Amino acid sequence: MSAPENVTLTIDGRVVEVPKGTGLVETAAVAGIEIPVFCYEPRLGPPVGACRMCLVEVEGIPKLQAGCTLTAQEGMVVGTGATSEKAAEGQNATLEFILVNHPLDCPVCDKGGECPLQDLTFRYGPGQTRMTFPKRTLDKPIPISPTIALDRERCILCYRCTRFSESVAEDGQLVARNRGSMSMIATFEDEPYRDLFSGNVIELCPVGALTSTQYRFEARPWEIQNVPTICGLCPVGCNISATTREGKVKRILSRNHPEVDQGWLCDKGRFAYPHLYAEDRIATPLERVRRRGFGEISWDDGLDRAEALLRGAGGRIVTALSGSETIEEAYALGRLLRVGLGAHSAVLPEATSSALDAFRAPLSSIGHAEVVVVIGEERVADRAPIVGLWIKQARRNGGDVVELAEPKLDAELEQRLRSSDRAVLIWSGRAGGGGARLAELAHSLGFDGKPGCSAFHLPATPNGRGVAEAWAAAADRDEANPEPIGLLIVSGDEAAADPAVRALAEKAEHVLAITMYHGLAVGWADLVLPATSYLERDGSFVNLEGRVQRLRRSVIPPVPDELGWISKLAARFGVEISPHASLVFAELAETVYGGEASFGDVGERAPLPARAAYEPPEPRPVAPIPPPAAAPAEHFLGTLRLLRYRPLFSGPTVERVPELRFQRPAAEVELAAADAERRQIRNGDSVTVRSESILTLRARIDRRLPPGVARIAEEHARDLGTTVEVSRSSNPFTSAGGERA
């Protein structure tokens, strides 16, 4: 690829040399010159010049030009408002026009103090108004969703929000209605704004027109602190800032890491923080008391009881890890149990295979791919929502996106992948060993020697790889499977919700649960130790790229953090573990990262390690996907294999946030097109699902699903078996709980 042609131009008397075609706003920034903007946002696609705040004077052109729509050309002479009286007058007039009907409610507006309109008015606008007539007023605020409020009086029609909806999220739910002075922002057909990424329009809005209902009137800019950390709710590890006031998290903002998240954030990561303050959060250890349920005990008594359970198990201990633990917490727990107590077995979360390190690349590489192949039956948005945005960007850039249920490539697709220099494989399925199988496929396609080709495995948990690596580094010891289980340790609410863990709990003599809430684990635990959230911890996570990222404590938790009490408990068994995350990381880094990484090196914008040489993954048995069972009755045209899935808006955090309940999965069953056609089922039909129990659900046809499969969200499929019978229902639609929808 040839180097771009450079051009020389002059801005406010400063000579600048940049590649030809560079936007004028960026060119001016290179020279240290600001061109003020409202509507311009490079992440939203080509500029539209809607707000006219960026007016500049270009030599040889009689009229002022919108600077954001111009690109650097050889010999251009540009004057901004700093040197051109004509441009300054145009910017002044633009702001005066914007403020004609804009309410002067800065003292009560949530955007006050961090508002671009407020800042630019002080720097470029008129000192006083000439308008003496009453300003136009509108109904306010309008709840366009339970999480977003719209104040149309403040809107300056920059169209950032509608462009995000149309060109980034591609949901088409936010639109501009009417024309001229009657133009206004609205949702399509006045339906609630339900997109997975709707909250991004709050940050994009340059005024206080779109605000968060959770943050509304909660704090002012001079009262808050912003803590740079990462989101711990999915394996992407989006970079965020947690806004705190008086020791409580008040909002979550995105923190642009262009290789990971591009500054976008899903609604789960943005709005789920109130789970910290749920009414059923456990604040003190609980011990089961016969015939009287649970009783609260002190932390000293809780550690005494934990020590007794560990000693009494005689090494017959199984630990179920959730994949939401920090690297340091998993390592410390592993040291306590594997070194201090000998033989031990663990149920580890699904982890990305280290063999994929040979095909490592930033997530941003997906957006520039020529062809993207998504393998697996799980929706990408449910496992790693930001990856879904990168895939959409690839499609907008002209790339082809192919979705396959299984890793079987036809000859034409295989040849195209072999010949492409920018191809991406993505595994989004539940089959065991998905990361290893993906690495083998990428190697067979010759991706090793192509820096532009990459492969990504989307695990089901936020830190599955980090937890697995830390657990392995804790001790050089073979795992043993104790029978019977003397003690089951359940770490995290996610592990407690796993049916396999519940089955182990039924076999175990005793159960110790580490959990935040009075949830599932409390029902069958003998001892409960309170847990903390990712927003309350210091430590590190490994995301799906293999990037080690820093987790910073945003607020002090109401209970001791896990590292602290694990350190105290380990001392009773002669195992030395530091209560400080930085020291634990330094210890395990010698084993896991070759001593090359330190806690301080994992900065606010973590780098991506270089690719490693390809090493074939260790062979492991892969359970074949069972075919659909034979039909027991002609009426039902055969049974379908039930595929349970965990939607993005599910789990203990979402369940405790009222504003997110409208995003939770509908009571529906997803069918392949062929299966729906055989049963004469159409989208939206009421259908009967029969297995161990009978449910009435709404049908949705998914053309990506392979025949013989029915997908139902876990919360609606709890009482169903492994296969189901689906038929049209003559009854009106009712939800899984039996209530009429």
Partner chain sequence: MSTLYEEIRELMAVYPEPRSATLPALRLAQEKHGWLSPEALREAAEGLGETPAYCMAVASFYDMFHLAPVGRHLVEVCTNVSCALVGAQQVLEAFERELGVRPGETTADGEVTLRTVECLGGCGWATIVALDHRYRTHVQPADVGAIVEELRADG
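Residue numbers count along the first chain shown, from 1. The shown structure was predicted, so the numbers you read here are calculated from the model rather than taken from an experiment. Basically, rigid core = biggest C-alpha set you can superpose within 1.5 Å across the two forms. First, how it differs from the form predicted in complex with its partner chain.
G263 is not among the residues whose C-alpha shifts by 2 Å or more between the two forms once the rigid core is aligned; its shift stays under 2 Å. Taking 2 Å as the criterion, A676 counts as shifted between the two forms: its C-alpha moves by at least this amount when the rigid core is aligned. Once both forms are overlaid on the rigid core, the distance between the two CA positions of D702 between the two forms is 2 angstroms or more.
Same protein, different state: after the form predicted alone, show the form predicted in complex with its partner chain.
Lone chain follows.
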């Protein structure tokens, strides 16, 4: 690619040189001049010039132009409202026009105080109104989903939200209805706007038309503080700001990291914060009291009991980690248990291979790839939603996206990947050695020497890799699997909710649970130490790119944080560990991060470490991916392989947020069209799913699904076996499709 040619132009008398084709808004910004905008937002695709706020005068063009739709040209002479009277008059008139039907209910509007319409009216608008007619009134607010309210009177029809829906999320659900002055933003009929990314339209709205139902009337902008931190709910680690007021988190906003999230945030990350205030949140240590459940005890007693349990186990301790601990917490726990007690055994849902470091690139590189190969049976959006947006961007930019159930490339695709300079491999599945197999594939395709070619593994846990590395760094002795288990330590809510961990507990004499919620501790823990959330901790996460990002404490938790009491407990076993994340990080950084990184250096927008040299993954046997069951022959209603998946909107955090209930998957079984047809099952039919147990679910036909599988969300699959029979429910009156025989 040749360097773009530079052009020189004049804006408000200032000469500015930029690459040809730079947008005029950006060009003006280079010259330190603001062109005000409402609808302009480069992340939404090409400009539309809908709001007319950006009017400028261009020499040689008789009429005012929408600045946002122009690009820098050689010799252009531009006057903005600051110097051109005509432009200033035009902007003034634009605002007067926008305000004709705007209710000016700023005193009761959530946006008041942080509203572009307020700000731009103040600076560019008319000081008074000439309106003598009554304003248009409409029903308001109308819920467009349980999380978003729409005030149509306030809408200025900039079309940012509908453009997001159409061109970024590509869900096509939020649209403009009618035309001209009757236009209004709407969904289809009364259907809610149900998309993983719907909440972004709240932030995009330049007025108070789209507001968050959670944040409505909760705070004014001058009462709040925004804490820059990281979302801890998936391995992407989107950069966020936690808005706090009087020590409580009130909302989550995106905080654009152009390489990670481009300023988008999924609804789980945005709307799940009320989990901090769940009814069953544990505030004090709990001890099992025979028959009666739990009794509250003091922290001193709690630590005494913990010490006694640890000593009593005689080193026969297994730790079930969640992968959502900070690396500092995992390291401290590792020091306490491994150095203090010689308890080296730990389990983690999924390992992540460091072999992928040789093919590292920012997530944003996916957006410009010419070919993206997604391997695995788990949907990208369920594991790492933002990666799904980057893949959509690649497709919009003309890239090809290939989805494969197994890492088997045909000759043509292999050749394409070999010859491409911008190819991306993504592993979205359970097997594959945490990306080890993908690294081998990338190596075999010659990705090592091509910085534009990268490979990503989408782990099941937010910080699994960081936790594993920190745990490993805590001591250098071998792991042993104690039998029988004297004490099972359950670290975190995900581990506490994991059926595999529960099964492990059956074999343990005692269970110590570190969890936020009563519901996760009851019935199996002997001692419960209260946990904190990612919004309440200082520390670091390693995301799926291998980027070390910092969590900042947004609010003071109602309980001491883990690092604090682990430090105290460790002292009782002669292990010195600081209760401060920055000091633990410094200790950890020396062994894991080469002593280069320091806590302070991580900054608000963390950099990506350089690529490492490729080292073949350790020759540990890699479990093969189970092959899809052969397609059943005609006229044969064979069994289907059950494909269990963990939906994005699931888990102990989401379960505690009522507003997100509508996002959780329905009790459905997804079937390939051919499998459904063979069983005479139509979309929406009630079907019976049979293995060792029997369930009745609604059928959904998914044209993307390969034949031979039945896909069911984990929470609905319950104790079904690995193969199932699916048939139409025999009783026509249970038909969910509404048809009566």
